[in-house]
Amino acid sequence: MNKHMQFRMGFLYLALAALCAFPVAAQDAPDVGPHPPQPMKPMESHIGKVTGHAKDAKMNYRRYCAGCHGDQGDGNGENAVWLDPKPRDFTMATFKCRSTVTGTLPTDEDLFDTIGRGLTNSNMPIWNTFSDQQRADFVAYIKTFSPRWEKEKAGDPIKIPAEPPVTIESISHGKALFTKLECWKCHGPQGKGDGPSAATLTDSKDQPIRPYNFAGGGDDSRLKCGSTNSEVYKIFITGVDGTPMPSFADVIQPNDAWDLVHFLRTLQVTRHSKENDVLKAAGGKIPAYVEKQSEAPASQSENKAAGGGN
């Protein structure tokens, strides 16, 4: 071998002892090994007197809520694929029922209401077998699977006026507002959840979502968010967020929507309800509503009786 293809040798080697000198770019490693588990949120909720600690629900989160909702809170748990409708999913912070305007968090109470009530028509059962505190802890590991619990306080409860009297008027009232707001092309001319645009409709997670039936069911037929007319009443003011029912405070009077409740009452045919005996007092059949004019200010009749008339 001549000189100049030792130092060619020499050369290479030296290179190669030089590169493997230096780690590999920090970017290039593989991250590798167990990762620590992250710390819990030390979340929070506060229910009357009862304080929720999100860190007491780990346990029992994963045994009764895991299968369904996830480890991650996310709804992808093991059963969720056998599911219709599908498992909340707690990271988006969405949610049905509420006592607060469409858009804003829920209070504390109504997750704590919505766990030991339950949701009709779904697999979410009635979990009354928990104790308040076990509930308020759940409702605070909730709050841990999205930031919007950091950053965001829950919103304001609407208020509910009083329920007006039920009567025919109101109930034909009712009727031309289901019709007039397009309510029956979701729900149905007779509320059974087969309106036109029933088939099409889909949740913000673009998942198929039925009306609800109102003609379903008997005595123990209850809406998802409950089964008092003042929990109607709630469902028309606050929308059902994440799905295509809307908040419909911008559209319509207080009383109009007690009105509305009282007609969609009608419509839970073998329900036994004030509306329904106030319906079958005026034979069964509800009159058309005819639009109440509203009287002259009194100072243009007093401007009136004072010119002679004209």
The other form holds:
Amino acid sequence: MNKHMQFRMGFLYLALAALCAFPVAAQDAPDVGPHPPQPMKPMESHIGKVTGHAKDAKMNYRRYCAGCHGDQGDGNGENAVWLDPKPRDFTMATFKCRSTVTGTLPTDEDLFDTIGRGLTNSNMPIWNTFSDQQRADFVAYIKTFSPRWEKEKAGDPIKIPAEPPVTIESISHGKALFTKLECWKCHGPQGKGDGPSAATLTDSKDQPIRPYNFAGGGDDSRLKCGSTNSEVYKIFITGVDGTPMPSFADVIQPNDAWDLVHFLRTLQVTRHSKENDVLKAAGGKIPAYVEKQSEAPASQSENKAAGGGN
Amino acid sequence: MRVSKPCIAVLVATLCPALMFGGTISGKVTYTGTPVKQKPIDMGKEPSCAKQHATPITTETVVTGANNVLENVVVYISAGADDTTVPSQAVTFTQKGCQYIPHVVVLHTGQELQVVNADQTSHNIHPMPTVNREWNKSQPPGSPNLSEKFDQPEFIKVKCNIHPWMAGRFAVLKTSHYSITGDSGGFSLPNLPPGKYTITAWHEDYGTQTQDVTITGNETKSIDFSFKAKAY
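Now show me the form predicted together with the partner chain, since the one above was the form predicted on its own.
Shown next: the complete complex, the earlier chain at its head.
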């Protein structure tokens, strides 16, 4: 091969290489799924020391979440028609399990916990197979579906005071509150989810919804937003947004709220708990609550002062 | 820019009467056709409310008066009157006899809404907005009034999940030039400076209608709205 030929061959190789390489370089990375690619919002989440990035959750969301929650996050995935309750519509940015007051956005941690905990009595499984980083990425991704996350901050987390000891009195007072606050209207007198208003309940998308049945399940029974006493406390203070369950934050005092938690535990008749132990030790019957004088501490000190004077 | 004193005097002289008296847009809201019959409400599950009603009440989706008058229509200025002053007085929304009084509450964005429970039963107040934030609060008997506000203009459905027949509306407007029709069907929007206005009439079941009106001075313009009744 002479020099001239070598040059010509080299030119040909170059031209061939350019032909092959150019179309690949000119195309974007192929998109997965039926929808055209959309520019990704650079959303982050912050859970402790972990920072989640929306872009890192894209593939996992499509693989594990979109089937129910939909590619667009609107709760209209292809499985949604078969599900009851329906998958969450992330475009509404209304969430059930929050540590924040009703009508506000949840914290990143609230969403992170929900993914890891799953939602009992629904098709949302416990996604604890994902790493903390992956769950944080999901949280960031979920926040791309509603513009509220750019305009609003998460609500203020509610304050939960230290839990007082469980006594038969606290259970008895809790039962009185359950009656007074009319929890039984939906949840039923025995907490079986069969109260007089239960049959007509609908969620905010007009789908029928059942009130929680406390009596079902044993030691493995879970409540919607966590199983610890603090999480039970939280649920009726924050309310379960998007459902008929309202917030009782304005109408119940912190210590009264703890008494209510203690009573609710006794409704879980087959679940082992300190509340059920206390109830058993007291003979298995909740005594009628005797209303204390509302000015009891003041009158007591008065009495003492009067006694001291005599 | 320098404006001479006589010029300001002329301006004040022409503007002030308009500001003080201004134009008025008034009229009447009626319907054509046959409105759907309202359903009677069975409050048997809530005796404390049932006994407050000598005769059973009905739903209030469409409330009509004599001579085809359509009630509960919010007539307001949707364009032309920039009105950012939030009224300092609160609007009251009362739950009594397991009904909302009034059925349609009109309030300005940011204006305080006082929610009263006058019943001997718990209610939960559950507005279902799409633009504003959805919330849901319990209000047992004897508890203090709730104080709420909405930031964005929107017609919001509000309900009580415990008593599913309770359904009202919050009409959140960014104007205080509004009127709501009663049993005469009449409305009046007074104190309007000269200008071009868009008047919107909104009904919870029949939707909205708009008309453009120009006010040139101290005059009263008459416009009427007529909604076609839905047969179902």
